[in-house]
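Form predicted alone, single chain, as structure tokens, below.
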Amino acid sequence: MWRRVALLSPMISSSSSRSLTLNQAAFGLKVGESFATDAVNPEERDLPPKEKAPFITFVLGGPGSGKGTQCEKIVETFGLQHLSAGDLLRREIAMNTKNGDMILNLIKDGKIVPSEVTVKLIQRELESSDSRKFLIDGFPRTEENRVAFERIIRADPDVVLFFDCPEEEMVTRVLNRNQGRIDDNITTMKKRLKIFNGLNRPVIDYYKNKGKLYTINAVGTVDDIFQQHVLPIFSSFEQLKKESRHVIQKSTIGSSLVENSS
């Protein structure tokens, strides 16, 4: 359903608002009344949890960059659901579903799986959860994804995080974290950091020039990271969201006051 608001949104300018509420209302169209009204008139915010559009947030990073372990404390802190691209794809795998075995004989060959499928992985997920806060993790990693995820989900990332750290660092994280691939070296770890920066560096610039894009320095303990510059950013979003709130409660008691005196 948010999916219809989004495509609606664009469409609604302050000066044809109030005649785009009287069109859907003599026409009974609820969907489209609910979101004129929502937008014409804040205080009367009683759209059900499905109908608003989701706060979307984009983690990119590369591998030993510390994105994972920041994703954890965003979530624990902030009550974001966790979304992992490459887990859906493994999920798929292990369930031998029809993409499945799709997905496993493309790893195998060392291809990409197509963009369009992750997406609509990360599509169902998106539908079928309560939620309406989402930090996806490692997505996306290409320009092919980017643009695949607005065409299907036809929605914007509201942050969208990367986490900068220096080569060297990345290496020595992976090197001496005793997981990940069986067989990371340095040799392998430069090529996959290259690789990840020649794919998701369009994405990275394309996000920053539309003013989304927020570069965390990498380097430091997991706790410093977080406090320093991870939570600022989350701490300013909840913040607009309790302003907001105080503003429309202020709004609906000041409309009360008026309408009693009267």
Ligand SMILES: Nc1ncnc2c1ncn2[C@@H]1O[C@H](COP(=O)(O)OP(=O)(O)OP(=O)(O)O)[C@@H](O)[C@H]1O
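Positions refer to the first chain, counted from 1. For the two forms, the rigid core is made up of the largest set of C-alpha atoms that agree within 1.5 Å on superposition. Note that the coordinates shown come from a computational prediction; the quantities given were computed from them, not determined experimentally. What changes on going to the form predicted together with this ligand:
- When the rigid core is held fixed, the Cα atom of Arg151 travels less than 2 angstroms between these two forms.
- Once the rigid core is used as the reference frame, the Cα position of Val119 differs between these two forms by less than 2 Å.
- In a rigid-core overlay of the protein, Met189 has its C-alpha displaced by at least 2 Å between these two forms.
Moving from the form predicted alone, what structure would you give for the form predicted together with this ligand?
Below you will find a single chain and nothing else.
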């Protein structure tokens, strides 16, 4: 767990003077907070430096573009922890929490839940996890989501995947999904597509300008999309490759589009 590891590490006092990435700052902040209230065992002072910042992937794409499906395959192969923003919100509805009704009404109407609510749910998962590598699926959906994540979590994604799928195909997939989702109907789907085009596109452009965006053609079989586009992206990251549970057969890096502003 981020918080638990932080409490065990005495190195934070010196790390605060180093130049930190945003992700390291997120980690450091937790420790700093802990220091204010927890006594440090003097015997722990010589422990090794704290772990590296977590590896974060944002997974973007319209409704039904195949985000969740590909995330399952990434988890299977590279062992990242999958956090679906939509699933976390649906869990609030199922558990009838204080925000449950509000979330239900917004999702039914294809609208976006206030960023503070969604980010706090993600934060809870990040902090209670033992993993150091995460797939955050369906997030950020809006610029407001993105800014709230930076403000609350104080972290930046290492990679942003965008599953690019024609609207017609997304509609077909959603209407055939058959998972009993309250928003899988044509009326809500039209609203979700409108929101996607209006609010999610600027986020995609933001990461494109930062050179972090990988645009993936989301048409084709699930296996082909994974093998030809997704797998080469993740295989190019050393820290993920080492722990890969499958032999990577061929490097086809270049078949998916790494985009930047130039």
